[in-house]
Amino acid sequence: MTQLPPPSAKKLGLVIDLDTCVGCHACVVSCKGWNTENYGAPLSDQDPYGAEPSGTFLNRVHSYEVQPEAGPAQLVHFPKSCLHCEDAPCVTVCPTGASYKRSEDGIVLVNEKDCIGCGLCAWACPYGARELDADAGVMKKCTLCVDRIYNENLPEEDCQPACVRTCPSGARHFGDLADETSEVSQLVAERGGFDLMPELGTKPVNKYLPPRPKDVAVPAQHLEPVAHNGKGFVAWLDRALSALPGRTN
């Protein structure tokens, strides 16, 4: 069975504001496609333009409608992948050795020369943030874009996760959550982050960032005029729209 390092002095992960995600799936293809061209083997898929579609992914997004206590009910979009636990179930339950967790930075990844594919990390893991490949054999999990932070030939702006550079949202952050000057340290505390299912003793790196409460709906026939007097397209839609049937000024 593997073993843990020590704690890292640089804990890298992400941080996931869930009131800005707004469910676009960006980061689910940008994950595949960086990941598919940059991988050590492409996500393969399985009859993608079949009946039962399949393949592989390394980030995926999930929806639910959530009613908070007071307000109305809102839908939370909620991105999930390797969440780079510092006691990671999922390394000490490998019996290869493949599973392991760096202990320069705290990411969590397979060496695929010696994954069997048992499956076994992705039963340990309480999170399902792992895959098999079904075209490898091999398991398949988020490696925070390794190639990505620590490559030297790419723009600065570049050297973050695949799934962070493309959010078109801003819901995503990157950084070292060790450190508590980093922004990610800092939204985390400004924000209330928390970690996912706490209570299974994994310490999650990655963070979530709550949704806010969100007001009620003014009616539209309550809402002032931004311009009065308006002119061009916009004022003669205006004029247009008003005068439908049921249409109030």
Second form
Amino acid sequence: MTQLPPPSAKKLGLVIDLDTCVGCHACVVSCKGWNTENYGAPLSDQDPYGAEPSGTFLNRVHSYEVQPEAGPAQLVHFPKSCLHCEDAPCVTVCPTGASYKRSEDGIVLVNEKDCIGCGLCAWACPYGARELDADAGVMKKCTLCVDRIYNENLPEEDCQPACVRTCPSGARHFGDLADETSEVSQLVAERGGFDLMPELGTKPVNKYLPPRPKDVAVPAQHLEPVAHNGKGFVAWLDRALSALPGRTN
Amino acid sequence: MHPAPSVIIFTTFSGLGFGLLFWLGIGAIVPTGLSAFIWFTSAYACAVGGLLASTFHLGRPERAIKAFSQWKTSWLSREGIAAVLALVIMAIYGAGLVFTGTRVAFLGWLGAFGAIATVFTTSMIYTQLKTVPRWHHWTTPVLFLGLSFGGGALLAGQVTNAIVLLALAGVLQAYAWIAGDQRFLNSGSDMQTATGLGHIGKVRAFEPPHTGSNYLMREFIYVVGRKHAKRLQIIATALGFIAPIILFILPFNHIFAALAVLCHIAGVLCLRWLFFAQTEHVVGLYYGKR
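Starting from the form predicted on its own, produce the coordinates for the form predicted in complex with the partner chain.
To see the whole picture, the full complex is given below, headed by that same chain.
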């Protein structure tokens, strides 16, 4: 049923550190690699080697420029996948019951056998976390690698989402955000983890850690001017042209 | 939002069809025999044709039957159920008029209520979305109902009802367009809240996550509609509201009535195209677009 379950005792999710993410897109590649051959329909590509490539991804990395009032602009790399919201609007709008939130750990999943591909859940999601696969005609979304995290056939270090396992800079953390003593909850508390678009009331489980304040001011360095006082023919030309009526740029 | 032809055709024609069924149901016109057959066939052609068109935008239309199951939370599911109930009740009511020439008033009123419920649940599919500020407003359901029953009155030849309802719907549509222009800006969502980086400074999209397009950009970021929005609003108002009202005020003539209906349909198709094409989804903020 697409009714949301009562808040689960366990809230599995990700904590993404915007301070340490270097924007390498390794999480994007490992996510696509794992999920295209495991849970549900493959993540198809259209025209992958042609002029207009397009495809289904469950995790994408944006890059933003943030301009403080004083000082140079900062570049922030920004990975974005499903936030496994507590009050997930994508679940309640589903007409078939394909979209659901698990009562045991809060993971939001799509039962692809029931999905009619109407796209309404993607309309209801503020974060762009759901993409309709153009080949399979069903909705795809992050499963939090539900087929890895409980997988007894994998070595313990691999029992975490592919994006977390692969991140070379340690910018992605996986754990139980309902447990105050968990590593992820402590990270959120220490670093001031925040929600995306909290005004929409979705109560995301995933949290983002803000970039740390700059400890060293980096002044904007301009190149020295090549010439202040011209000499010779060019200087004469400059003066002669400036004497003519008209606008100087 | 991407203006999918299937959804525009669906909302326009099923709106008209259920609008006509409403007037037939309450007994505004009580045709019998062959005449009733023609009236009900026209209404069903619009309503069912529109509903069938809506299945064309599904990724897996063969599973559409499953959409009747989640009425407890989903407006789309409720719409499906309301539509089927209204159509079944009105079919029995219509059969009475066609074959026995008797009007079962109770069934008619029940079917009319079903028609209202269907149009209202359709409108709530859009109205419920907090992610689309322009739609998330009381004007959306009221306009859907006004257009449906105004258009239905036009089809049913209800001169006074059509003029009054279309005039009201026209004024409300103008208000919805003007007020809707500010709603995204006033929604409280912007690039700062989307990224949570507003405490550092002004956020600008520096680089998209990919070099090509994707489903999200095709579905939610449609800027062509906004370029000519004002011109299209004037065209839609002239065709959808003003022309039919003038043609209905003129002395009655079958050609004028047919023209009024055709103008109205063209106008509603135009304003429904704008309803999608002009509308911004908050996900565009992540792409620095609207």
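Note that the rigid core is defined as the largest set of C-alphas that superpose within 1.5 Å between two forms. Predicted, not measured: the structure shown is a model, and the values here were computed from it. Numbering follows the first chain given and starts at 1.
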**Asked** If you line up the core, does Ala9 shift 2 angstroms or more at its C-alpha between these two forms?
**Response** no
**Item:** Per-residue C-alpha change between these two forms, Asp19, threshold 2 Å, rigid core fit
**Value:** no
